[in-house]
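First, one chain by itself: the form predicted on its own, in structure tokens.
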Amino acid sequence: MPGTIIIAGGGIGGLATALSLHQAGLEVEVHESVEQIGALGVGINLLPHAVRELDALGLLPELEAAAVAPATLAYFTKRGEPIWDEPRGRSAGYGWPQLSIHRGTLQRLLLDAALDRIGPDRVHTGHHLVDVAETDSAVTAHFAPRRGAEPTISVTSDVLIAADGIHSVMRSIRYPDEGMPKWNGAMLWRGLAEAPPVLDGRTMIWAGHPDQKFVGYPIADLPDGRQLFNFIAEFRMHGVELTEREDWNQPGVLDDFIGRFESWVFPWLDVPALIRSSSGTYRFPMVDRDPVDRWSFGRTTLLGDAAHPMYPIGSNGASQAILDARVLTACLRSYPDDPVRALERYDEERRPATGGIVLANRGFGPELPMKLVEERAPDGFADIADVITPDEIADVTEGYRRTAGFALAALADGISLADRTY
């Protein structure tokens, strides 16, 4: 088996990888750019195939205690008219739930597990990857602090895994001419509000269409009967160029977007009132990168957003990073004396799969029926069956589940990805 494995990046993908490799008996160290890993961000969703992998890591009880398990996904028009709904997680027959959770809570849970299992001496902060040097027998990662004039820290290992995000240094080394991420013109304002349960308190809602939509779901039940409700208000800004680097923690300005949603007062939800009840929002452009021809080069590879940054459609970002971690672990176990081949096999398995999701999300992914309804009936309808058929919807939604790897049949055997042979 390989000796020490270095992970550049202590986000969800990096920490999940560290825990997975440690579980397989591999020696691992994490090097994270920031000085202190904090509980930042808003809500995210973990799909059943990712939850299966976290369950195999022994984390499911803690996850379920800190999250909400949605039972239904419901789609509506911009007037709040129902288009369709479908069961999710265990309600859909999966052996694992879908979980909605605060990103910071998930990050903290993974970090605490890593500190406990791997040891605090193997989780380093303030180490920003700046360069890489490789020989036939080893790879050396050079880290530097984000601030100050301390000397560069060099660490030599058998394998280097770059889980350092959409602006990955490793990716820029391999693809120096790639440039900035691609923006599709959509801007998202994400926030959290304490509110009474929406519908049954276990429903994810998508309302509108790809040019303007509102997404919302609870991520925690509060003691007073209310819920912590995560929302995303989004619309496309045609003819506008992105002039700044995206940042998940960029504060949003209410007046920049609330006007677009003033009329979105539904019988079951007052959207502008909910947005105004939030303490603030984060502004983020919907960006991704083109799929590349290769992730693995010798003893180095990419993982998570460094490998396949995708539009936040269909709840796939964090879930796919967790799947990366588990397949990579299995590949290293499958080729214990040949880490280079192990990384190649991981590349062969995961790169085409995630590239398909990136492209599917550009093509509206599971939102396509919402687009069709808006195009066919922009002024409303008396019966949704006159606008779109159940078969059209099923073709899109089931096709997306297959592309993303969480069709029900794909999880029927219950075997963790890390326990398979590649």
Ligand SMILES: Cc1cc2nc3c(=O)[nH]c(=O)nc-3n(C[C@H](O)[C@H](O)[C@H](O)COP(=O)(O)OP(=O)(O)OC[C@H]3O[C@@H](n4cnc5c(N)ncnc54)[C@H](O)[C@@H]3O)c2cc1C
Second form
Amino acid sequence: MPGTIIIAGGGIGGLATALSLHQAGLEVEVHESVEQIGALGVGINLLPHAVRELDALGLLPELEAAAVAPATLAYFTKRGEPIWDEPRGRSAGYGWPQLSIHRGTLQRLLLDAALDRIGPDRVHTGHHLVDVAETDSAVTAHFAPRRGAEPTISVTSDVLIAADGIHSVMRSIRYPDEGMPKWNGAMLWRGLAEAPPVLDGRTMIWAGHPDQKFVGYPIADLPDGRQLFNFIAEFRMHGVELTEREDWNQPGVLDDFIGRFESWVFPWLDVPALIRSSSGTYRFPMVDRDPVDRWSFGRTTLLGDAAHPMYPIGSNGASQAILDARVLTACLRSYPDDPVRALERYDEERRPATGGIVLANRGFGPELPMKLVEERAPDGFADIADVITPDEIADVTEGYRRTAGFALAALADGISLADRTY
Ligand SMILES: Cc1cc2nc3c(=O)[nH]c(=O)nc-3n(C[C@H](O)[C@H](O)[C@H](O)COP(=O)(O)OP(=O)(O)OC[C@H]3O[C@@H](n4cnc5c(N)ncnc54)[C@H](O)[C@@H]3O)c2cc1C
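For the form predicted together with this ligand instead of the form predicted on its own, what are the coordinates?
Whole complex next, starting from this chain.
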């Protein structure tokens, strides 16, 4: 087995990888850029195949206690008319739930587990990866106390896994001409509101169409019977250049987007009132990067958003990072004396799979039926069956499940990815 494995990045992907490798008996160290890991972000979704892996890591009871398991995903028009709904998670027959959770809660849960199992002396903060040097037998990572500072710490190991997010330093070393992420013109305002349960309190809502959309789902039940409701209000801008580097923590301005949603008062949800009840929003452009030809070079590889940043559509950002962690673990176990081959094998397995999702999301992913309904009946309809058939929708949603790896049949054997041989 390889000696110490260094992970750059203590986000969802980096921490899941650390826990997974540790579970397989490997020595790991995490080096996270920020000095203090805070509860950042808003809601995030974990699909059943990712939850299966977190279950195999022994984290399911804590996760379920901290999350809401949506039982239904429902599509609506911009007027709130139902288009389609489908069961999710256990309600759809999976052995594991889908989970909606605050990103900060998920990261804290993974961090606490890492501190407990791997040890606080192996989880370093204020270590920003700035450079890498490699020989045939080892890789050395150079870390600075923060972005833009000179490196002060160098760590040599057998393998370096870069889970350093969409602005990955490792990726920019491998692909120096890649530049900034690509924007599709859609801007997202993400926030949280404390609200009475919407519909049955267990439904994830997608309303509108790709040019203007509202997504909402609860991420926690509150003691007073209300819920912490995560929302995303988004619309596509035309002829506008992105002038800022995107930032998950960029505050949003209500007046920049609320006007577009004033008329979205549905019989079952007053969208503008819900948005107004939130204490604030974060503004985030819908960006991704082109799939690349290679993640693994010698003793280094990419994981999570560093490897496959994708549009936040279809609940795949965190889920796919967790799957990466588990397949990488299996590959390192499968080639105990050859870490270079193990990383190549991981690349062969995960790069095409995730590249397919990046491209599917550019083609609207599971939201395609909402686009078709808007195009075919922009002014409404008497009967949705006149606009789109259930088979047409099911083809899209089942196709997306297959692309993203969570078709029901794919999980039927119940075997965790980390227990497979590659
Ligand atoms: C602050 C923040 C808030 C987010 N909020 C949301 C949200 O609300 N909803 C959503 O769907 N997704 C959100 N995301 C993205 C989501 O977490 C990821 O898409 C997904 O979980 C994949 O995880 P990842 O570990 O690959 O990337 P990330 O979760 O982005 O983690 C990357 C980690 O690497 C660290 N890092 C960056 N550069 C370096 C470096 N050079 N050296 C060492 N460490 C480095 C970062 O500080 C971060 O902790 C957020 C990401 C961040 C960083």
